[in-house]
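Below you'll find only one chain, the form predicted on its own, shown as structure tokens.
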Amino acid sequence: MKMTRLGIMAALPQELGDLIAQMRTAGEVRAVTLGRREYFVGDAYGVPAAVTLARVGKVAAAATASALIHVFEADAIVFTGVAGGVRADVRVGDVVVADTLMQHDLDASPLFPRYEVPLLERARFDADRSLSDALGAAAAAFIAEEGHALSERFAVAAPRVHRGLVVSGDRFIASHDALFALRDALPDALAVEMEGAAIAQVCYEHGVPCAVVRTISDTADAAAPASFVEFLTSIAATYSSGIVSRFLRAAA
């Protein structure tokens, strides 16, 4: 999929890895401050890109996606970051590529069905198949080449790539009760995070393809805060750099 300009987003600096540094090494990068965010415009491994940190949460993500589309003229958006595993077989160190996304905390009932976005008549938003396939291939290549070393270095199980539903909400899931409630309500959910579905909704409304790739940093239970912090500081950048660089090289 050839793009005039790709928008690349993450919520936290570690989730972008070394992408901005690589862009600066490769050529001229224009930095633009807008809405208290810095957008870095240049070539990312040969792909014209606008790269930014959205910060955390659905509002921040939606505002950033809108700016990428309307100000920086991104004709596709990719989000990379970490997430909590929801399904029992989704483990720390695995990668989840979203096929669909929805907001698990949206409930305008009884006016609208639970989870449905009012006036859009839908709860789930599809990620772009072509972008998601490319991210899945990049994740699989990264794990095939680096997975064994990651398992040994960070004492995680052999990583795997999953495809399916990613759910988003303005709440950090960090208890067994909350995790089991998610599993009961949305049994096909693979991972939970705080931005992806908002980006997917904005992109749907504007006809812009998007994709979301998440590395599992925790299992959304009582141990989640400690696991999240440790994973974010020690390993998240390695995953993001490894997956995103392979994705961009293939797209160039």
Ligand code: ADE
Contents of the next structure:
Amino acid sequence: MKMTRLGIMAALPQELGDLIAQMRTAGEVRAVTLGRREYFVGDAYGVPAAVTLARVGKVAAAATASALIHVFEADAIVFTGVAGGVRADVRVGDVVVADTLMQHDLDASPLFPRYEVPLLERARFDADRSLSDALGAAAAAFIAEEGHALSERFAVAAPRVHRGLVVSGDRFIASHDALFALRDALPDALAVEMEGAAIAQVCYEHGVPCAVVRTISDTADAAAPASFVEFLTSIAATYSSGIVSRFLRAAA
Ligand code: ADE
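Following the display of the form predicted on its own, present the structure of the form predicted together with adenine.
Entire complex below, previous chain first.
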């Protein structure tokens, strides 16, 4: 897919890796402050891009996606970051590429079916197939080329790439009860995070293709806070830089 300008988002700086620094070494980068966020407009591995940090949560993500589309004229959006593993075989260090996304905490029942976005008549929003395929290929290449170093340096065992449902909500899931409630309610959920479905909804409303790639930082249980912080500070940037750089080089 040839992109006029790709919007690239993450929630936290570690989730963006060295992308902005790489853009700066490649050429001029215009920094624009808007809505208490900085947007960096320039060339990302040969792809015209607007890159920004959304901060955490669905409102922050939706507002940022909207600005990327309307102010920075992004014609596709990619989100990169970490997530909690929900399905039992999704482990720390694995990568999940969303096929579809939904808000696990949206509930206007009994007025509307649980999870459905009122008046939009749907709960699930599909990621763009070709962007997601390209992210999946980039993640697989990253793991094939750097998986060995990952296991040596960070004790990540044989990471895998998964495709499927990613669920989003304004809540950090960090208990056995919350995790099992999520699994019971949405048995096909692979991973949980706090932004993806909001971006997918905004992109759906505007007919803009989007994709979400998430590295698993924790398994959404009582160990999640410590695992999340450790993963974020030690390795999240390595994953994000490795995956996004391969994705962009292939797209350029
Ligand atoms: N992002 C990373 N881990 C998460 C979790 N356990 N819950 C929600 N968002 C997350």
